[in-house]
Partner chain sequence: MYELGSIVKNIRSKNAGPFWVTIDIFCLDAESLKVILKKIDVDLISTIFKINKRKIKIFKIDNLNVIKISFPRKVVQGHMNDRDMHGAQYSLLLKEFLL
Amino acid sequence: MKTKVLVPSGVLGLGFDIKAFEKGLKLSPDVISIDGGSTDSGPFSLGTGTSKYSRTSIKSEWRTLMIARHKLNIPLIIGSCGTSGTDNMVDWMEDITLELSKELNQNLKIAKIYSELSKEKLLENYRNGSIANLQPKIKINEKIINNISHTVALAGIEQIQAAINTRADIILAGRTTDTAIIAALPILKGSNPGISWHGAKVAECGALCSTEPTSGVVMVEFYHSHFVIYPLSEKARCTPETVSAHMLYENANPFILFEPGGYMDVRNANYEALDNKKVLVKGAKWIRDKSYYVKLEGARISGYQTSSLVLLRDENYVNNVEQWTSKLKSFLNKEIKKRMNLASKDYKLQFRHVGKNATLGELENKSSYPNEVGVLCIITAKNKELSVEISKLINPFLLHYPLTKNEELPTFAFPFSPVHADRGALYEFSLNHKLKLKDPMSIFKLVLNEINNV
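Write the structure of the given chain, one chain only, in the form predicted on its own.
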């Protein structure tokens, strides 16, 4: 039994090669699978339940996929709807789908998988000991749980297969593992689980496993004992090196991949080039856990931020920017305490030197002598008003604070007016845990919606 999975891109909204996609459609895939989200850009999307990608881009690409699905009469699956996979983002993706179904005059059967946990459900599982730590450990207690904005569980193949079995045309899934939306159908149709999970891992980011990562589109053919993967773009090629290397992507162990219900082991995998584009892979094993666990993700507000940017071009200040900001920070902490009666625990003051060490900070090991440095001042406090007030207090000192006592007051450049930018709520990930389930569907909800436009 052969199962073909067409993966247009690593994520919906990123774009893909239309000609390559059309070439893939001519190969008669059994399903089109695409990821819709990630935690790559931090906790904001999960904390707010909003999409990282533009609705316009999502709708444009989803239109192309819906037309293709309708033409071939095959399922279309998206996981982690709206970046974070929260319940409202599944509904947001359904709204886009309904708009397009009217525009395209399509009748549809939609299956929605909700993966969000309420605070009450999370507390219940915490109290009965069903939640276990992952590494690195993050502190969790009832107070933290009550402050979490959104919590999602990462669905695996079982939840996707339940939706496939409804014979839905389109499956809109909440938070899922990137691989589950690709592995679900091959395993359902009899492919070896280890082979299926391995092929899904390689294809999860589209053509990232090829020599042309931005081309997007790949096809994976799953058989019982092996899979074959190849890109659809004319210039792209898959090689044993590009395919095997993807086990290193976003994975702490290059041989082991944990998924709901077990883990995949590729230590005995073999990679064989069939030609200059295709690679055949076999040998991966699936080890089933005694208990079924799903990973949890949660985010909460940890404060409110404002930022200010000042540009330094004076050579003396550029060369001594670390000394200047260290001295300025010490002075400002004293001023904040004196004028606002705030203790150091009530706020956080950070400086980053854009153009010198803004990314790595003290860990930077390269020395450079730029013509100018942007000093980014970040204030984090317990509420918006306090964060803004501190930013206004330090404003004149960012503009005029001297490096030494005996010099005239310097004047630097503010690129914006007002200087401070209100960044709003600052979110942080507050869960790195797994939840034990007796039934893989027990916390997930499957909802069907049939649309008749014709």
Given for the second form:
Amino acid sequence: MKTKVLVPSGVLGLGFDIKAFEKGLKLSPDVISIDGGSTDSGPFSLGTGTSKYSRTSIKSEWRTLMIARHKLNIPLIIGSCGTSGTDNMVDWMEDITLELSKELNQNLKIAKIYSELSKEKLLENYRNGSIANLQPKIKINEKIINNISHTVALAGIEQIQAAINTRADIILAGRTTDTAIIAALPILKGSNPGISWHGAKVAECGALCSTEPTSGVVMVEFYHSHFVIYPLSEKARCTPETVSAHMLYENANPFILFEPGGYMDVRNANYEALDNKKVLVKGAKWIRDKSYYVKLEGARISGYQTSSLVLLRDENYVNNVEQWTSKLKSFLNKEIKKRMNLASKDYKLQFRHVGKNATLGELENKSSYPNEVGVLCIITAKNKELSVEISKLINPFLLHYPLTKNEELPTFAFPFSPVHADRGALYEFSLNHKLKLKDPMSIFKLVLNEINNV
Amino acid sequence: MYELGSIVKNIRSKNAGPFWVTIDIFCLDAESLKVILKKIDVDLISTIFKINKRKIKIFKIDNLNVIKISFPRKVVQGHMNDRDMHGAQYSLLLKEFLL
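Moving from the form predicted on its own to the form predicted in complex with the partner chain:
Zooming out: every chain and molecule, the one shown earlier first.
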């Protein structure tokens, strides 16, 4: 028994080595699996239900994968469609797939897995005690839940396997764990779950587990009690070190990985180089939980932002920038109160000194005087109009505010017209929780769509 | 006095989900891991990153000669007060730490 999973790259939209991918196809994989998302770039994608990658990139890479799938007649699986895996992004991915199926003249059976939870469903589960905290604890209540724009549950292997069992050509999954789309088939075919989850974790970012991280393509061969992993790019190599090091990546605990239904423990894993490219791995264990939990992700609007940038080049201002913004801030707070009749809780005015400590803030321990400083002014208010209005109010003071009373009115550098950029809604991750399910499929929806173009 | 970064292979940091940051210190060998581990403790991490000691986890990964440090983000990724969406700059504070 052997299951070969071809992983073209860590995420669709990032690009991969085409030659390496073609080499992988020649090795007769049983499935092509690729991740479509992450929370990497922050809460915006989930909050708005939009993709962080361009549709053009996604479509062009998906075309390559659809052609390969058709040629080999094997399933193609994508998880976390459109970055956040919201329901509308599963449909977005389906639109792209339908367009391509027409252009490529392909008949297709598509299985879609929807993993979004409605507010009502989330509230119901909150009220009946099925939602538990993860660490660190994030406060939730009914008001917060009511304000969440999108909530998704991370699917595991059970939901992907249900889709595989429909014999679909293409599986478009909403939010899933990065690993589940790789581990689902080998476990279905009888490989040890600990081994399968481990192999999936190593391969989830494509060639990041090799010496050439950007080459993308890796193959994982799953056997009953071990897996073998290797990159397909000419120059890339997997070594016991590069493979085992991947458990460290974006993982708070290097030995344990929680997944729907349990966790994987790699403390007894053993890594052995088969040749200068391939690594054989065994020893990981899967520990099943008594209850089946899925992790939840949610994002809500926490305000509306505008930002302005003013550049200080005058040496006196550069050297006294903290004093300048501190005086300016208290002056502006008074002006905002006086002119707009706003209380300080209605808005937030932030200054960051680019060139000094904008990156690390209070943690910065270096202090030197640069040639110039960019003062980034960020306004967060409860609605868009207010945020823009405050930006406009402070605009002339940003440009001319003097450090001392008796000096000639200074004028600083604005690089943009208009000065402020309307950044729209600011989203905030609002859930760090897990949801208990009696039946793994209960909150997920599996929908089939058969397309005949030929 | 020398920087910690000058006596290791690499130090990197990244989010581990929106609520955690994790820092990996790749030491040169087992001996250097032992030496560095004596200097890197929760007190030091707590001072550098202004994080409550009880929240800091330090792991030793022997086969890779890696020290891993994880703690909850003080500011959740993407929050209005966040400055570094991916958490990759935290590593610099350890890289530049003077021994």
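Positions refer to the first chain, counted from 1. We call the rigid core the largest set of C-alpha positions that still match within 1.5 Å between the two forms. This is a predicted model, so every value here is computed, not measured.
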Exceeds or equals 2 Å, Cα of G283 between these two forms, core fit:
no
Yes/no, N128 Cα shift of 2 Å or more between these two forms with rigid core fixed
no
